[in-house]
Amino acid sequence: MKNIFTIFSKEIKDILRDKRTLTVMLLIPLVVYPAIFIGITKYMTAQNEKAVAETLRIGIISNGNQSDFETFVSTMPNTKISAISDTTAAKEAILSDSIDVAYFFPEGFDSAVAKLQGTGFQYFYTSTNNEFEVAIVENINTVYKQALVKKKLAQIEVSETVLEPAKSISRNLASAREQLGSVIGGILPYFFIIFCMIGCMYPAIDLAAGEKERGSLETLLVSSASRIEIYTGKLMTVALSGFLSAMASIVGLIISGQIIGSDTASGDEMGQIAKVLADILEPGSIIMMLVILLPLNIFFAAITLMLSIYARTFKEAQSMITPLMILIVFPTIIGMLPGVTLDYTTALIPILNVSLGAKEIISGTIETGPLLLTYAALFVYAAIALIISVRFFNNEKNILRG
């Protein structure tokens, strides 16, 4: 045991001297991750505020049938109306960004509406317009058509309920945490899993293939420590690095929630998101996520260390381990898809079960049975990876390859 901790402390010191490993393991999940999350949140908030304050430039083609619509739209806030001669001029004005949308009401539009005859109007815009402007235009069209219907029903003295004899009233029983968790619950586990893998990858490459290049691995092999003690000390170091990286991503998320919550009002939409985010990251949820990441972390550590031991050089180890990221990302993305949930089948699929388990832990909808099966499956896979990795390390041809 003494030899194991001696090797473990030696490897930890080597990692602490490696600025690249420390950057990937701690700086990115602890600083860059929150910075990206906060930046996106602030950008979305600024865009929403900009959309509310922005003036919609409306062009109306004058042909004697636009007066009703012009009166209607003039009462709407943040709108600027201008007259356009014809459709050609309207298209040119939109393409030159002089106006945002142009409306054309064909000849006989007013009389057709008055006689309850079928008719319609056209509006011109570009799909590359600001999405908020497009949404405002669609809302204007809907409200105007509703206003026409309401006016004609009043003229013929018919109640509006004739169009909707029964109203449907929705009662969403899902909590705010469940609703937000279903949206971000698939994204957050992606970062946890990726950082867990990255945190294992770089130390594993350096502690095996890197030592081969430096010639220090032979020194360990001829020391008083047994082969299994050397392997255990290195595995503990790699596993600790991956676990710290995953924890750093969780801490970064907590920091993000605190900053967002302090910068927004409690009644604001982003303030509500921050509040729900704080509920998601309660101690119980964090503990469950750490427990689900622990065996996955051991699995990653064993696999990456095994490949690094086999590699001749640092560069070869990178080329062998990097493709594993694709195998990890694919099931993680599947876990983001709607309709894919944690059950007794998906709980047996590695990586996917972590993604789905963390997703349901975040949303607060986790079921005990599938969660326990996920824990069991992950520990079994970690044990299998450890057995294979130890045998691989004990093979002289692998450890002295190159």
Given for the second form:
Amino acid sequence: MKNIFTIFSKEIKDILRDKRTLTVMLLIPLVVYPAIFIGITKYMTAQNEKAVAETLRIGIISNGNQSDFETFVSTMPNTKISAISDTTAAKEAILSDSIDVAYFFPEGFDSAVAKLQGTGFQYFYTSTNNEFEVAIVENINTVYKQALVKKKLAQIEVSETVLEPAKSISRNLASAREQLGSVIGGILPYFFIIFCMIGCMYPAIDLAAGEKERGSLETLLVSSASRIEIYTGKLMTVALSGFLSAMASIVGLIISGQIIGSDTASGDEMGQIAKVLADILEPGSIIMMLVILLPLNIFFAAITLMLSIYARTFKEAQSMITPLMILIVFPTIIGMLPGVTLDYTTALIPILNVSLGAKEIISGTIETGPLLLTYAALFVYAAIALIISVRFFNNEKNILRG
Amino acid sequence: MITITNLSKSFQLSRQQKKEMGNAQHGDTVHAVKNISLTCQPGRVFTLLGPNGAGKTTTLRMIATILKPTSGSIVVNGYDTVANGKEVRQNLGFLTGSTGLYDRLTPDETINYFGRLNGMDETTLQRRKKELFDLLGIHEFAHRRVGKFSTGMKQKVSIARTMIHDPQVVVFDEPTSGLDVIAAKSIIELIRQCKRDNKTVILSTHIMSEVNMLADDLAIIYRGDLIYNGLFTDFKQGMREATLEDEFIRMAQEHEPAII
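Can I get the form predicted together with the partner chain as well, since the one above is the form predicted alone?
Then the entire complex follows, led off by the chain already shown.
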């Protein structure tokens, strides 16, 4: 036990002095990712505000109609109307960015509308227009058509209720936490699973393949420490690194959520999501997630250490462990998809069970049975990975492969 | 004291290894060490001579408990390497040409680490560390990280690490390979000092001049077979060739004429 602690303390000191490991383990999840998250949110908010403040330039080809479209549009904020002679001029004006959209009303449009003969108008735009402009134009079209209908109904003295004799009103019984948690709950496990793996990866490569390459593993094996003590000290270091990295990613997300949430300008969707993310992470959820994280952490540490022990060199270990990321990202993304839930089958699939379990813990919809099965499955997988990894370390063929 | 009795070591080859070895290898097994027996006495330098790939390092790794023998036994200071691995390692120091140090640790931290792993109490460890640092002149760089040290400085730290627990048996596996003349000289001096201190010293080398300078007892190992085992003075007296190199080649040729 004393030797395990000696090895563990030395390895921790060693990795804390390694700038590359520290960057990957702590700096990226704690600073870089939140900075990107905050940056994207701020940028989207700024773009939104800019789009809302922008004036929509509308050209109208009236063809002699006295339709009230112009009057209707002029009541809308941030619109500027100009008359256009024909469709050729309209197309040129749009392509040269003099106007954003052009409306074409055919001859006799007014009378056709009045006589309910069925007619239509065209509008020209480019699909490269930004999505806010497109949304405003579509809103103008809908509201204008509704206004025509209301006007006609009023003329013939028919109630507007004829259009919708019975209204359907939905009442969603899911709490705000459940609704938002099911959507954004997938983000959190994605982050902590990926960073747990990354946090294990670099120390594992350095502590086994790196030591083998530098020749220091042989001298360590000749010390009085037993092989299992050496392995345990190294495994604890790798696992702690993965755990800290995963925690750093959670802390990073909470901090960025609070920063964005506290920003009064971020009343948009991203800002609200970030705020909820910070709110729903209460201590109970965090403890339940940590219990899931622990066996996952040991599972990752054992696998990365096993491959690193087998590898001849640092480079070979990197090329063996890096593809594992794809195997981990895949079930993590599946877990983020809507409709995929934690049940007695998915609880047995490693990584997917963590992703789904954490998602449902966050949204507060977790059921005890599948959760317990997830814990049990994860502990069994971690134990299997450990047994194989220890056997690898004890095999002289692997340890001296080089 | 080291007693080796009928020691053999075989390795199973993987498909990849077989492919890499091509026609040179027949079958799935390599017999690295074949049924060797020898004894290393305290206060004497036992030299294991042989070309690269002869089985010297495999033998030393079995003595150091890194590898397990396929058959036979090794007893180090009364402890069997398989049954009492920990006790063997407590009595053993192992030095190779590759310094195998941790770049991000200082010499002070490195020596503390290995001293503690070898079960030394704190008082003895600090006293012994001071003695070794005085002897090897490590004090001036004791608290700087090893990463940027010269080979000579690293070798000094490596020696201190090997000797910190004052082992009674010291194994040197080609300790001067890759070292400059000054660093190599400090190793030669260390081996002489171990002999004066009545330690059991086993030195593996393929450098004839080192054999000439240091050997009390000599074993020549060739392709896993022990082709000579005896006093170095007897070996020199019985030489049929003018130089050690020529005598070694003659013996190897006699052992396996088709290859040389």
